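Next up is one chain by itself, shown in structure tokens, the form predicted on its own.
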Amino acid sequence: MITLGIDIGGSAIKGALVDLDQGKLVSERVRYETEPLFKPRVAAELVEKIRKKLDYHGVIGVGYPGVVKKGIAYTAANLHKNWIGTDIAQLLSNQTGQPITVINDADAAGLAEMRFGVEDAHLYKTVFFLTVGTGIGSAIFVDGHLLPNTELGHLEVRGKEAEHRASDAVRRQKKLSWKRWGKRFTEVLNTYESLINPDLFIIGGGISSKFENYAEYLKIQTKILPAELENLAGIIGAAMAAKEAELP
């Protein structure tokens, strides 16, 4: 089954066609850079641009970087405040003429990683999945079931939100060495570890492909693995959510 997945990020909107039987992209990944704090209308136009470029008709899955319930955005930490209260599903459906399913972006990536990524992830009782990029997104799975919209990247760690302390954007902006960044990220992981006590951490997002650069600096008790799908997980998971929303 081929479905279009869209990943809305803080600095770009990406999309591709996904084979949901294999969990693989079957088209080019179309990416459009965005201005900081872009508004919902801009996103709608870019999603339609992606759909047309890929010549796709059918249900579309969209990952959104914030709390989203029944298609409506409740937070917009790295986007324009106009997103809050926007019915994203309706907006994008009106723009594209296609049915739309919207899910938290980290939840989408986590769903993809649990099904198609890290081998045997489903065997762990509690899995804590993190996307590390512009911000930090979180997805928690217990016995394979998702607890949606956790948004623990905004949890305070030593007086500052976790994503403002140890996101990949912070690493690049402050030109931190992997060792220094690893120490900051360890503080974040230790906080999550003490609160949630997961059996496995999975680190996703673009930084997962650089895992060998910082793995030795992560001093935690819980097992930690890099995501296998890397930056493609959000697109794949969004497509999964859209197709599953169609099921009776």
The other form holds:
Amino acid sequence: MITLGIDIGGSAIKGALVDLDQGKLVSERVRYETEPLFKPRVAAELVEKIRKKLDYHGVIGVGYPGVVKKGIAYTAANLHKNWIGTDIAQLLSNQTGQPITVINDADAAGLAEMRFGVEDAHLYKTVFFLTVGTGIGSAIFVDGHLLPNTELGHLEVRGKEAEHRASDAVRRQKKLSWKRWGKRFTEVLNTYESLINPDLFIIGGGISSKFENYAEYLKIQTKILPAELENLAGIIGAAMAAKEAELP
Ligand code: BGC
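The block above covers the form predicted on its own; next, return the form predicted together with ligand BGC.
Full complex below, order starting with the chain above.
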């Protein structure tokens, strides 16, 4: 089964055809950069451009960086406020002529990691998946079941939202050393530990491939592993969500 997965991010929209049996990309990854705070209309045009380029017909899965319920966006932390209240599924379906399923981007990436990424992730009772990039996204799994839209990147950590304290964007903007960023990220993880007490953390997003640079600075009790699918997880998970939504 081949399905188109799309990942809407703060600075780019990416898409590829995904083989859902293997959890692998079977086309090139098409990527369009976006202006900061782009609006839904712009995204709709780019999604259609990706679909045409990959010559795809069928259900499309889309990961969106905010709370999304039944295809409608409820938040837009790092995007234009016009997204809030937008029926993304309807908008993209009108633009592409295809059925659309929309899911939070971190939830999508977490689904893909649980199924095709970190080996044995499903053996842990509670898994806390994080995606660290422009923002911080969270996806919590209990016995392999996702608790959607947890949004713990916005949890307050010592008076500041977690993602304003320790996202990858903050690390770059403030030119933090790995040691200093690791200290900040530790505070975030400690807060999650005291709230959820997970059995495993998985760190996804662009920063997952640099795990060896900061692992030694993370002073936490819980086991922690880097994601395996890196930033392809969002695309793969979005495609998985579309397929699942099709089931009766
Ligand atoms: C959004 C989340 C998203 C995360 C990562 C946060 O700002 O609120 O929905 O998962 O960024 O993109």
